[in-house]
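A lone chain, given as structure tokens: the form predicted alone.
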Amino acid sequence: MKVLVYSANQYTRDMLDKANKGCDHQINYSDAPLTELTAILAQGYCSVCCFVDDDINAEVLRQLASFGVQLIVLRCTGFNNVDIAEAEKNRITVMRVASYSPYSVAEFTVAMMLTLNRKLHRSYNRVKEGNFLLDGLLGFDMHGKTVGIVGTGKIGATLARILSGFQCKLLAYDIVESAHCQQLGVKYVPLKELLQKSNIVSLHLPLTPDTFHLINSDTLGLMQDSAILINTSRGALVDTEDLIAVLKQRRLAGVGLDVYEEESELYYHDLRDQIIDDDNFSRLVSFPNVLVTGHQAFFTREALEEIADATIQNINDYEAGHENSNTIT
């Protein structure tokens, strides 16, 4: 099958060529994302492939299907960039990777929670300063403190496991209770519970309508004063606006966002020589308290290389007409 591939950074050829190796995909590369104004390179090919930020609407839908694009693999689980009801109305299907390492999210929350607690970022600044002060710095045990889980698909549930080697209470949320985290001694409570009882809070919920801005003023208003919040998962379960009015007023110890509502115009590009005129991500980074990171949680080799094997089985299940767990139309 004829593939071209939107936002191709070169890791992403790197690993893509390699699961394609014993395949016969003609895979070509593009470093631009897909947008209404790009998908005009899609002409000629069967297929694309995709990644999370880009703009799958329906317009470009409509595009993708005039020049006879019959496919779309996204290399990435989440697929809320996808107009997916106009994908089917032009008859083109829709397929992700819905699952890999959970280790690479789950293991950077935990980077992050440490991070902030014991302001792991603030001392390397200093010390390359020249400033070997304390002060400012006082973290506390990980130890018996509450983590609150939103979300315990494998994701939330390798945190789980992980943070039950700290010996932490695990309180979790979902609709779904998972079997192995209760096991783990988790203990299922409602949102507003987990949010007033937890001294860490840790998103790992898809961006669904139901999801859409769940941490916003009334629920951030449940949390304790001295909670971390962090975020891997969708930058839009976080309403910006109101997580900033929160930080105004000298609420919350830390804030961890690996991702960002609007991050599509910023995150994967080189901005070093721009100026940033997103008012509500600059004001975000000048907080003390807060670490953001460029949606990296999954960036991790084992990651890339299990993505990159699902994308290429995805096309070779499609072409042959097998069924599939990751086909979303």
Ligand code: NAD
Given for the second form:
Amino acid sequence: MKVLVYSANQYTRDMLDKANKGCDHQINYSDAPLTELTAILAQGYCSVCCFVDDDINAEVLRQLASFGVQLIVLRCTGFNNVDIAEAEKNRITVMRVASYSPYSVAEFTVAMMLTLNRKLHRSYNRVKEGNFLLDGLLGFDMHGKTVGIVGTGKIGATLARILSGFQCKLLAYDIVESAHCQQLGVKYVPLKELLQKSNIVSLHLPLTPDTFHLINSDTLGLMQDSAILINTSRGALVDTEDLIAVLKQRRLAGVGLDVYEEESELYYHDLRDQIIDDDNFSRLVSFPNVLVTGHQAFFTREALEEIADATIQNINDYEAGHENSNTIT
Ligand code: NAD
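Output block for the form predicted in complex with this ligand, input the form predicted alone:
Following is the full complex, with the preceding chain placed first.
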């Protein structure tokens, strides 16, 4: 199949070329993200391959359909950036990678928790400048602390397994209760109770109309002033302006954000020579107790290989007329 890969940086090209060995898909790459302006590049292709910040809105889908694109393969789990109803209307099949190394994101989440708790991001800079004072670097033992896991699917459950090794008390909130998590000692409680009782809250939900701005001034108001909030799921689970207001009032001890509501303008680009216009982003990174990373939680060798293999398998299955568990429409 002839496939155009959007948002294709070097590691994407390397991983897909490797996974395509032995298959005869004709894969071409574009550095550009998929937008209304770049959809035209897909003329002559049957399929496009996209990532988290490609904007697959109704207009883009109508353009792709008019060029004869029949398949969109996403190199990610979340599909909040695709107008699914419009894809169905235009008879475009959308496939994703529903499952790949949950360890990549769960382990990164723990790295964020420990960094914020023990202030490693600050001590790294201090020691470089010859400042060996410990003032301001005081942390707490993870042992015995309460961690609230919001969403106990593949990543949330993996996080629960890791944190049970720290002997944390684990609370969870999900519309589906996992027996595996309950066996680990996880206690399911309403979201309100989880937010009130947790020393650390970690978000592992998909972005849907139900979860959009789940964390806002009301829900942030339930959290302890000494709590840490981690979001490695999707930026718009958190209302950024409400979060900034709470941080300015010194009502959270730490915030770790691997994802950001308006990340598509920023992430995966080198903007070192540019002035960043997004004032909310600039305000967030200015707080000493906020750790921002550029949507990198998935970024391990194992995860990349699994994403690439599943993407090629999705194209193979589509060509063979087989639906698989990665088919969304
Ligand atoms: P999953 O589908 O296995 O788990 C999601 C869980 O959320 C499920 O248990 C589901 O029941 C629950 N859920 C859904 N809607 C809910 C609601 N309204 N209220 C309460 N619970 C709800 O997904 P996963 O593989 O664990 O991934 C979780 C999220 O992590 C993904 O949706 C994606 O957005 C994000 N993610 C981020 C990265 C990264 O690099 N930062 C990488 C992969 C995935």
